[in-house]
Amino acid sequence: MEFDGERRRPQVVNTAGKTTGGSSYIASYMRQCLTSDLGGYYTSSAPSEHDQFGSKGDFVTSPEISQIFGELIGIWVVAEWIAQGRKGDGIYLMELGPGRGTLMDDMLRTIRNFPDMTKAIEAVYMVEASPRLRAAQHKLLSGDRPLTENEFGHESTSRHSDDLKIIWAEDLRLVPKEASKTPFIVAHEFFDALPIHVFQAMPQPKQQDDGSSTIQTPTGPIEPKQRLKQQQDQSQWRELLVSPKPPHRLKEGEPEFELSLSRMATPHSMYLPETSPRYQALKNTDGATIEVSPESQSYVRDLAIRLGGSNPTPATAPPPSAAAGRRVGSAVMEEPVIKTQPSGAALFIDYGPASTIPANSLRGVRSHERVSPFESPGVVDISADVDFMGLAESAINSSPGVEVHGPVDQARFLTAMGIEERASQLVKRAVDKERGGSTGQDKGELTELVKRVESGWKRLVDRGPQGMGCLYQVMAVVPHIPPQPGQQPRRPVGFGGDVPM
């Protein structure tokens, strides 16, 4: 471990995840750079005045740009609660990767306007691995109320209500998974920071049979011709790795790591690209590149089961090896979640292509500028595009009780939710207060407020080539409830649907 002058920087290539030849899996590199307790971008315990969020940090998120964003997410949650019958108890809210807590704070402030739902919320779960960010969230959501340890991690109460518990857990698996509960879950700019594996399709090298590969058996030799032909007709996935640059190419001021292609198949390349027909379809396309995030798929699987219950467990015969008298170790079986009625909802907001598999999207971000992901490991934020179709596939395959809507671009979603109307309402309220003399503001301050509101909402729905309204996608996972005869399938608000009142 060494210092880089700002905070501890992990020696990622020399830690877990190392492959032969001194290289490291991209997923291991990302995990070490972002969440290592020794020097991770989000989890470092080293003293630092650097704040990742805001105009003085590395990036600005939608909740920091405009309060309307969080308000509309809160309205979406309320709309789903109404559409599902206004359940009176057993509800909890959950946010994955809550940043400084701004989004949840705006959501709670909005939901407070609906007393029946407010009373039904038992707790708010914040899934956060960073002690520093947890402290910021606690300060915003709980004020000066004490933060205590509990069986899940830490706990406090809302500064708005003594009856509302705010619970922090470092991992989603620590949050109780109960069939009787109704979770409303938000993940904003969460999946883009989860580790990925990157694979490239390569043709099999031509092999010449010199006789050395002939298999000798007691009954005679077995020629490999047929086996060679089958292998040569197929391509192979190779994994991209993070490798140290050779000394002769290492220049001062440049990153010391680079991507390299594995010389042979890795355990991940032999398994992960075969898990989806979407990946398999590209295997024989020479040079095709795909990014796969097993952790993202695992998170979505967990969330889908919370909403719709587990898949039915099929009655299976004993493994063949067991039937042959060979002892087989038993895997730890996950306790199934049996929900008699699917309930709750999950909303994912992130950047990535709406319908294609991400490729070549690994990036670093520092001071609002895109930089190499290998520049100053542990100091630079690292992310990759989200595979929304992969998330949808994981949700549907994991639970019979859920359906997926979207993704739709952020501009379309926020416009459907009424962002322009809410901005006009905020401006009118500020103007009316100023005219009534109840704000104590001069006209200059009012003008700045109006400009901030107007520029904020327009930035969120900007459909330019690099605009947030175009780059960000929104996807919903909701209960699958078959429509009654003569009825149309229900669509959530923001995805072409409405709320029956």
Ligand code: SAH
Contents of the next structure:
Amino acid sequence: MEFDGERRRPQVVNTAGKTTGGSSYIASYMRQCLTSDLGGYYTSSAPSEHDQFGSKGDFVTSPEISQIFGELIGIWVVAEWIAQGRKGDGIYLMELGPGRGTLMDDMLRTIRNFPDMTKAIEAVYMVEASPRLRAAQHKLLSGDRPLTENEFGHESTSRHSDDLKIIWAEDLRLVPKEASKTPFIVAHEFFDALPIHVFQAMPQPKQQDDGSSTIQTPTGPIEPKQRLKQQQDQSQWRELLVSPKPPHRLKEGEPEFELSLSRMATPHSMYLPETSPRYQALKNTDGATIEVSPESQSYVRDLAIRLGGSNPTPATAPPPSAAAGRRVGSAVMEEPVIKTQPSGAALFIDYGPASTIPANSLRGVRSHERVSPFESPGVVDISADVDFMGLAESAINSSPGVEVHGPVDQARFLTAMGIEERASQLVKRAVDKERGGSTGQDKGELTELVKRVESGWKRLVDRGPQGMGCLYQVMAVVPHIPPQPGQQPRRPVGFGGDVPM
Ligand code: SAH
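The form predicted together with this ligand is what I want next, because the block you gave corresponds to the form predicted alone; please supply it.
Time for the whole complex; same chain goes first.
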């Protein structure tokens, strides 16, 4: 595509249909702003685009703050591999939304210290929607090894070993689901970028009341229980939409869009809030707001099935022959994954509440500042809090072979994984090297390095009100293997468990 010198903007079109009066679903707005080919924040191919990551970009992420972050996640994966019996083949590593590729690079460097595991790794899969970031990841992980197209997307090999294939896919669904394989999956700051729908609970418009069923008492009228119940059942969910601001409220330098409440039910508001008892419990709370990310849930469903296999088909399902020749939904067509032994693990690290349903968390971020998500579509990063309990529910409902641990806050997880010890080791190594005269560094450089290591790890576990240590949560999905009688259930490292290394 030729670039005309001016930044292309994603088209914010009316996706929410006639009933919504020219508005768009928040989910469509997010998708268009973040990953549309035409000027999406991540996917824009404009050559002059600034790097989103780092101090000069819009945000800094944990792997970019300290190499120890990726190293400890690498150790977590190795510990799971050990706990699951040190499989000698069929292992693959997968990362969703790998950004610049730093996390995977740090993980691979750490895993290389465990040659038996390294030998067992068949491939590394990188699920990345952005061609620009794919190129950055390829440069970091593969160096000058060529990037070629394959059936899933692109592939190359590791700059450290021609035997290690690195495969890029734009979507998780393109990565083959093989029951015999053992995937270790990480997603850091991935789910927060996936589109959400937002709903608000409100009472149905009151019906005409002729007073006939109201009981009059000396202290005033009382409505029969039945009527109250009826009214509660009449609460409804309405969807919040992104609407163009009316011209009389449009001001120079302010966003062109704003949130508005749909005047009628949308297909999403009738379906999504009914999919979990957690949402249903809030339906009668006037004004309650919930954010739901069906895309995140379907990602987790797919991952849980890769780890633990599909749910058994219900006995009432029609036999396959009955479905032949009919148009059926993809859920019915999906090949079941039958795993004789659940295997692998997934680790999700993101920001969001540990147990409640996120509300009012849609945000824009530009140059490290929080801004309106409706400012400069495609130029501002947009994200929302991750619903960890929602992800846990999806995992457990999608596969009988998985269990979920956490979420625990990042400070607790990284501390349990040994962040402080690793930082002291890095500092000591640098100091020893300098003493031995093998670095050629002057004192100033060494002091800088020590400062960087020290401030980096402390920032990751900072428990202050806006500290990364408590804003970020870590959750693990691992195989569910019922303990033998008399044994305690196994816990992964970082979540209260221990593995002899
Ligand atoms: N994990 C990295 C980057 C986080 S930014 C880090 O912590 O530094 C979000 C990443 O997810 C980017 O790489 C972005 O291109 C990718 N991404 C966003 N939406 C995506 C989608 N729908 N499918 C695949 N990748 C996506």
